[in-house]
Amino acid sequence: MKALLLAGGLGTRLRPLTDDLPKPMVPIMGRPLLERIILNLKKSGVDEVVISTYYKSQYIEDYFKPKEDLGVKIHYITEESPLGTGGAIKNAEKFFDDTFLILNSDIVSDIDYADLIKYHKRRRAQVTIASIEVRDTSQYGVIEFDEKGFITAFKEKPKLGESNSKYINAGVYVFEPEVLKEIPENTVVSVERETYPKLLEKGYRMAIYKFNGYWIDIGTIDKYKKVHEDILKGKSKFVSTTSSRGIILGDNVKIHPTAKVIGPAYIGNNTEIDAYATVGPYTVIGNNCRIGQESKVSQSVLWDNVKVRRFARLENAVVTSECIVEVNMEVKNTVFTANRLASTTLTT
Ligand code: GDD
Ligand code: MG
């Protein structure tokens, strides 16, 4: 089975986390989201993926090209200017001659892809859209459907009162390749705003696959933080981990005997925690980090190669790769990136 990963968006709402890397590459528990998505797809029988890129496309290729041991064949297709979600799907047409999956690349979910595909086939649908029920639908695509589970309308980001349905597009689709002929070539097209309404108008069989497991799109920094908290709380199986008293340790972690790690927490590979430092709770430290003597890090997400110097304090913060948090510095309710504090305020 093949899957197309839509990964070309600008990730504007996730700035400054996306200043240097594309949104699908932000780390989730020490590993890029896109890599975790691919590994989860592999468990469901996907053995070939096409990554459709635009913004910072080279970053994605540079990361995955040396990783031939993932066990999934990866193809890349890059746009010179953004084609939109529908245009990106059309652009990748040559890769698909059988039923295939399409995924937005900013979703952390426990969706069972194998079951979704089985459902799609059983309904003999031409497109199946995975859906969850939410209270506030305004930021999503809204799906209306009949009693047999076939979609009757698709409304992208509807205005208040425009739809009574609470079922939203979860950003995971199954397509039969024949529907691709309905998308014009080399044109900017939104699959949500243009293709889906068109397919419905033309009478294609579009099914809704409802699921109620864990699902979140990491479109904003608050949600990015929440995902980590949820995973640490065990609300999602997206990252499979084994923990001892809520503390998940990578390889070769060095914790000084006087340091304190309070779970739930995740400490990445080769990270060192110095004397009398306190880490946790609800804290994720990336790979190759150094948490200095008597420093305190709580409710925070640190990326790779971060140095926290002596007596520094981090609380409810996100710190991106390579940053140095200086001696005595306090980083609270904000993002620290490229060695400067961002104006972003995180909700507590
Ligand atoms: N290749 C390519 N080219 N990819 C793109 C482009 C493009 O021009 N534009 C967006 N993408 C990718 C993004 O990288 C992301 O993975 C996916 O398409 C969806 O784009 P977002 O920008 O994240 O859209 P959204 O969050 O506003 O809405 C979408 O997701 C919701 C669920 O989170 C829609 O699909 C909604 O209907 C849906 O409910
Ligand atoms: Mg999104």
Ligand code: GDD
Contents of the next structure:
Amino acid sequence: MKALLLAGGLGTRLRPLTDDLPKPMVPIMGRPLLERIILNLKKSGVDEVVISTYYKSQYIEDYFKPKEDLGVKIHYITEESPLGTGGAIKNAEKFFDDTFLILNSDIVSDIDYADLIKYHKRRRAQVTIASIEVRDTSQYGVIEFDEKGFITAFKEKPKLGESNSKYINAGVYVFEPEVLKEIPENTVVSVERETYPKLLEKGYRMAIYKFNGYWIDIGTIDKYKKVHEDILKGKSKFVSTTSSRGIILGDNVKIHPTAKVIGPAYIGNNTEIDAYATVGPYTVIGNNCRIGQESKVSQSVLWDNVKVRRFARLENAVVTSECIVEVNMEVKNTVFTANRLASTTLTT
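Can you return the structure of this protein in the form predicted alone rather than the form predicted together with the named molecule?
FYI, this one's just the chain on its own, none of its partners or other molecules.
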């Protein structure tokens, strides 16, 4: 089984986290989101993926090319200019001659891809759209469908009373390759706003797969941080974890006997926590970090190779890779990058 991963977005709303890396490569529990997605696809029988890139495409290739041990064959296709979701799908047409999955690469969800594919085939659909139910549909395009689960209409941001459906596009699809001929080449196309209504009008069999489990897009920094809290709380199975008292430890972690780690928390490989330091709760620390003497880190996400000096205080913060938080420094309700202390304010 093959999958197409749409990974070309600019990640504007995630800046400054995406100043130096593409959005699908932001770490989730110490590993890039895109890698987590590929590993979950592998569990569902996907053995070959195509990554469609645009923004900082070389970063993605440089990361994955040495990782032959993933057990999934990876192809890359890069857009010279943004083509939209439909254009990106059309651009990858040469890779697909059978049923295949398509995923937006900024989604964290517990969707069972194997079950989705089985549903698609049972319905003998040509397109199946995974969908989630929301309370307020006014900010979304909704999907209307009949009692057999076939799509009858798409309505963009309906007002109260304009649609009985509460189901929206979840950014995960199953396609049969013959529908690709309906997307024009070398053209900016939205699969959601242009391709899907066109396919429906032409009589293609389009099914809806209703999903009621965990789903979130990491379009904002608050959502990015929330994903980690939800995983630590056990609300999502996106990352398989084994913990002791809610504390997940990587390899070669060194914790001083006088340090305190309060769960739930995740501490990555080769990280050291010095004397009388306190880490947690709801804290994720990446690989090769150093948490200094008597410092405190709570409700925060630290990327790889972060150094927190003595007596520093971090609360409700995101700290990107290679940062040094200096002695006695306080970082609270914000993003800290190697270039600057961001003006972004995180919700508490």
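Residue numbers count along the first chain shown, from 1. For the two forms, the rigid core is made up of the largest set of C-alpha atoms that agree within 1.5 Å on superposition. It should be emphasised that the depicted structure is a prediction, and the values quoted were computed from it without experimental measurement.
Colleague: Using a rigid core superposition, assess whether Tyr266 undergoes a CA shift of 2 Å or more between the two forms.
Modeller: No, the C-alpha moves less than 2 Å.
Colleague: For Tyr196, state whether the C-alpha moves by 2 Å or more between the two forms after rigid core superposition.
Modeller: After core superposition, the C-alpha of Tyr196 moves less than 2 Å between the two forms.
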